[in-house]
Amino acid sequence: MSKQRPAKTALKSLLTTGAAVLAFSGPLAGMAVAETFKIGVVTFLSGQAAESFGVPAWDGGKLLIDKLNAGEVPPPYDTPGFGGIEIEPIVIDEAGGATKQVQEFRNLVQREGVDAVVGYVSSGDCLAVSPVADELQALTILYDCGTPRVFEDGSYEYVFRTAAHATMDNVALARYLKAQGVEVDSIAGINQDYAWGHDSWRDFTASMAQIYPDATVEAELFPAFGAGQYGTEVSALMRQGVDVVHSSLWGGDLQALILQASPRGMFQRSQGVLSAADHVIPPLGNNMPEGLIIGARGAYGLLSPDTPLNRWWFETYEAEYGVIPVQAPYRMVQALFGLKTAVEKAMDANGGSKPTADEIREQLRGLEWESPGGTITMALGNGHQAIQPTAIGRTVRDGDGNVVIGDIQRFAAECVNPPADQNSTDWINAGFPGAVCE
């Protein structure tokens, strides 16, 4: 994986040997120094989110920044680095909690003179660093978290999400239920008790609302985040016997959700529905039940489209770690590629010179662009928020006995998520107005 980057491997070596003549000389004076492109890469590798999304997002990006820098992507992504500009990342731990990662923020931006920051599983986080990117003047590109609030509570010149945000999640299930005949007349709802599980609870059961007017919500639970035990919740939901059930937990906590709620029969009962599970598959490997509905927050691994761009990262990332590729390292990769081409877009208006903030930031308001998981579009937010195609699927086993995602449905980005006018909970209640489904 790594690799020797020749501007860096020239100052190591002349810092070795002639570290007094640069003492007094000044540093590198009269000496040309690669200039380099650098990312501050902000994601869990450590606690309870690093195994199910930071470690594979950060595996995704150091894969994607070494192909890139070596020329080694397809088009339309071939030119090496940013421009021609080496890429040089410096990768953070997200672990810590709002204040410490806010701390971080500025030592990146203010000590390590980054040009961009690339991070944020947490919604918490990515609220947190929002108004100090904009502070700071840091271009800031928010590259995972799902709350909706980012751009519907607020408004920033410095930062941008690459990424849908979880309403198009909630959205997308409800629309897949219907499309697929599946009879609802009772849902219920495991979700974590912080605002990504309430977040996703509320569009979940308002798209609900839409579509299946006539189903009752018959249980709402909030365990805590990192609970790890559901048997009180298991039972409750299996005395309630509903059609539906809707979880939006992840991680750690997904995985023990289903390991427990598997043998008492919970998915035999009522249908199980994941929005952000398919991360889940390669850890749980068979003990994966057949039939559940799954979303991965995006068009990602196994949901992913059959397109040159898509076959390349996939059978790249797989044959460098050997396991599939999921939904966090898609999306570190997704961010990546619209810095690239906002990079290169602000070179072609200036000449061919590094961008300054100022130049990428124009460039990226409004930008789209191909990533693995489909066409991506800066639409909401004034430009700075973005939409994408996302899939859906039901878990099945193929001829291996191998758990895979069958019965996949694709839904165009103005499907599911708002128009620039609404926000997301205004755009459901009133019935989803302006959604362009194919």
Second form
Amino acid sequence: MSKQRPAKTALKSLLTTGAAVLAFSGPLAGMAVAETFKIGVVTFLSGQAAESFGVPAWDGGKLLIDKLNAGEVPPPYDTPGFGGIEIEPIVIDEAGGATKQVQEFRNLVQREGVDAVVGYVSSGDCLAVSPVADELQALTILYDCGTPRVFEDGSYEYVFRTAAHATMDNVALARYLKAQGVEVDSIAGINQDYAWGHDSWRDFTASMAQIYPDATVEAELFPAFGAGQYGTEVSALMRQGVDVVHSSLWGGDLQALILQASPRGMFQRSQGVLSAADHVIPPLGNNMPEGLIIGARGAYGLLSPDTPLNRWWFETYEAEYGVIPVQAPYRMVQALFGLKTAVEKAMDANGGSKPTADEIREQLRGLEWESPGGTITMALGNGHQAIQPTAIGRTVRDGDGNVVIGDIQRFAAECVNPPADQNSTDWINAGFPGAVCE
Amino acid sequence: MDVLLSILIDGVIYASWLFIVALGLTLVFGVLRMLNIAHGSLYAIGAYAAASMVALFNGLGLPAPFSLLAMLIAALAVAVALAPLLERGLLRLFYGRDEVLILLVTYAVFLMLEDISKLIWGVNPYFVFEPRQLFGNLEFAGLYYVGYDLLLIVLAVVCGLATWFGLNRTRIGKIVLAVIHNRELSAAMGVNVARVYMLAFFVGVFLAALAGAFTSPLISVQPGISVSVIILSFAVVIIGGLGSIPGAAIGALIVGIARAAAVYQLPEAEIFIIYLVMAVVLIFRPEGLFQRVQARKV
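Right, the form predicted alone is done; let's see the coordinates for the form predicted in complex with its partner chain.
Full assembly next; the chain just shown is listed first.
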């Protein structure tokens, strides 16, 4: 018994000290900590999507949050933070799969007590997290993922997607080909063997069937995600000698395809049409071939419009990181500007106090706001899914020999996105009813 | 006819690449009786090291052909740095233990090497353009092929022959074969078994890194390349029969040509075909194509 005494005494004194520290630090902490708007940012910081999407997106988000907190963003976003409330981000790596992300989402909401979650590049993660967001009544903004299924197969109260889904990219590509007078009798595709690749190819072939009804599909290749080597696929595509080769490959896979196909002359034999390719221009530099028709999944980066807000954003990002902003950071800031607009509208409505998730989602539903890529409208999915203008262009060399994008054509949001009451595939197959192309 | 020729060329190019990876795996299994999952990471580290070494050589202003030398040095450097560390520092502790345990240990090494690669090279992809531009283009069956890709066939033949020759026609090779036949008896006869294991593992690591180094000009070197390569090379060695060099060569050719045929004729089966081939082979030869003949040889 006597042996236990020193341990007991030590424990007692530790508890006493702890209680004293807590007693004193409580009020002090309360005085020191100002109210913040906590955002859980979830994006790929490792893995294959990190370099192309996750890291540049967070670079963009971090930069914008700093600028917003400092009140250094041009109008209409010149109020510091969100309506004067400082933004406090908590960033989480999206790598690890949907099950892990659901767990991380619960952590963010229930342990960290975030006011909103902004995140998800992977369509699988978006689909997995959305029902949980509604279950926890946690305001969630999907900023990047492309699958139309989130709001076409489901309906959520607390989930919003502030970027257009992938249907827009492929409808715009088909329209661009027609508008540029490209003759197309035959097409082939090389897309990754998962939902993104299959959905993209389905939307592209369906759009081409409407716009070029006589064109035939000669080859449909679906190499594994991360395959890396495409020598055989390039041979098979070249042997077909089709007019157009479509691909929704991205990141390292797309870079590898371009590096392997270019020296073999695939893009001389067929017109390359790439739906999500702007982000490979900076890393490939002058190894990017000329004459490729490319999209950026929005009017982003080299395809972005010349507006004061975009000029500020483009120049600020380039000055900070020494590289041009590509699609991912554009989509991230688009989400943050949308959230800021909704929060401030909610504050206007409630007399200026920090709004609840319910007050913010009331404002986000059907909201319209300006972003560097153009006007974003929450037009689909009962006001939870954005549509936006987009642009397609062709790679060319500028006077200094650098690869840039020329022949840019812009498409209004209503021209390349389905109307509110229609499913994307049905809309394309019906011949784009209700499309408004100016 | 042209299509058939294209399938053959594409299939053989792919098979050559697979064979170089599978050769190291086969050698390590043949000698150490170890299914080394970390082989995939060693391949990836070889690719990263080559990308860095080529960039270093370019920075020094050396002519483009030196990039091939840079890739070779990179592969050697990986083997020198990692093979003794892994074999002496860790794997030797598990010789003779349950194969499942060794599998788990090499899987743990795989995970650690993945993270170490990320720590050293980050998550951004690396490119090595120069070597692939060295040999120009050649025309076969109405298609252009990059000369560098065809060089992979030569490299695979050289690696395969050198390994076979080293094992069957040199003194040290015969010692290795003796160790494979009977470790205890070889030790009793005065063979330094530990050194033989070390040598075999070194060559295995070198071949993995060499495959990675010479693949780096084809791909964007980035996290994740180790996973697909280890799955494919396991399929190859299982088809060919574990531990058999001719088996690895035939397995790689079967996988390469079957995959190429699928891409041309039945693209939706491209990924599935490799496992279909493996399943068919295992139904008729559960021990793989060459296992029985080469059970005591590599």
